[in-house]
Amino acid sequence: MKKATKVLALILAMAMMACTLVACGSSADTTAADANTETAADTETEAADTEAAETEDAEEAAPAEGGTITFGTNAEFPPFEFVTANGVIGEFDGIDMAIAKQIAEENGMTAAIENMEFDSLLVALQNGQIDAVIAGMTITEERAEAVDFSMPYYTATQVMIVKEDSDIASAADMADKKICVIQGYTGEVCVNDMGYPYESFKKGTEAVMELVNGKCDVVVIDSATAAKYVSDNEGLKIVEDPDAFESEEYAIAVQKGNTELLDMINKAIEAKLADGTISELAVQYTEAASEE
């Protein structure tokens, strides 16, 4: 009776041991199962999150047909950019605001401007506040790290406003005399260069008035510009000196990488080069400056 009591009892110590080796079995396989099911998942997810990522990226990439392209620009800059009552785009008008509306329309697209100041316009640009400057601005090196620029438009120096009766017939004679700048525009670079002192204003009108009352001798600025203000102003003269101020060349600015956006404004730029329409609107805007 004792034995077949011990029988019984190794018996059902054996089924429960396979009962646990069963459930654990169970517990392991599920675990695992889930485990894939969450990698699987979580894979999905960043599937998505990337395509979804990339088709955003995509579709800032470039303005879309039949949407706005939005142009960021300082209106202070004649005959490139200037505020007027009836501007060709709102109230903007100029030489670059006329190249901005004939690219957007040329592509099915309106043109909308975002007037600031000089030294925010890269940045707004890169933040995707605007999707690119026209604004008088040089190509710079410094410029290039930050932006892509399109090919060049335009191609104008820097000079020197006095006053007619001014003794300055070169940069050299700068050196003891009060300079007026731009702040942000090349004029500011040139004569910081020079190692001169001077004083920058934040609009163009700003340091022209400071000349002619008498507040400083000289401002600094491009020629196209500088024409448009001794225009405006009696008793004001050019003084230019090619040895000391090169050459520059206006482009218009992009977000790095944005090539689809980039490619499309030098087509346009290409073909308005190719067919004087860009001679032509500086020769139209130098002349209205002159007979103001």
Second form
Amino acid sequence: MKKATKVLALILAMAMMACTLVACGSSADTTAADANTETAADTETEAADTEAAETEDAEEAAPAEGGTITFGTNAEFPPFEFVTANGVIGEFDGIDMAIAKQIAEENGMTAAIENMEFDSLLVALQNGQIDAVIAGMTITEERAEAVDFSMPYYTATQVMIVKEDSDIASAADMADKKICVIQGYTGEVCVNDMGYPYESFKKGTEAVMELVNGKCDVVVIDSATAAKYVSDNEGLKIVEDPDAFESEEYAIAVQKGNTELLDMINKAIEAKLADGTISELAVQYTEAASEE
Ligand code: ARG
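Please could you give me the other form, the form predicted together with arginine, since above is the form predicted alone?
Let us now look at the entire complex, which starts with that chain.
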């Protein structure tokens, strides 16, 4: 009997370890697919746990008809958010911007965008400077401690952008190479976890310019954004390594305890996933990118 209890406890402990949220995996982690399904479920429970405690001190007003939802973003992340002459919200365009606009308008509200550094988004959200963050932001355990995430609306992964003639074929090949990442992105976390030295840049375009100019050998960044940079610049290619980089899920963040806004956002995302709106937007903005 005692033994059985011990075994059970061990199994439980192992299951909990497997549930830990990770943005990128080393070979020691569970398979990407497993970790991925557990990631979303785990975030929800975690959010639900803290919600009860936090609801009382959430002071922001409930989203109201005729009001404005101010979304924070970092418009340096095509095809999700970028600056252009005629965007869907002022000068801002992309998959996320279209989603933000629809969420607001379907609820009789207006979407406003505050563009800032990616690193500043969660602090601005916590300070109440913005109501929500929509920025191709990956759900991670660390971030979920600070804010509440919506249900995921997009699945991505980190990839490596290299020169066409590069001999980098896997993440391990980066060991003796000059690696560029973007400050505060999950790609930086991944490379850091792998223990490789790297240089970080404020914008994806800056890192890609380093690569184009031969000053670095590889840029680690999210898949869809990488595809856009490769189509914009001659002589680059994408190298994938699913064993080294797990899949990541993008979600919208709100202040902890802001259940009313979160519910509104979740309902909208659920409907847009079900009726194909989000996949249509993804196709539309990826095609637009490759036509340029
Ligand atoms: N998915 C990555 C992360 O959450 C990169 C997001 C970058 N987004 C942006 N709008 N610049 O860290």
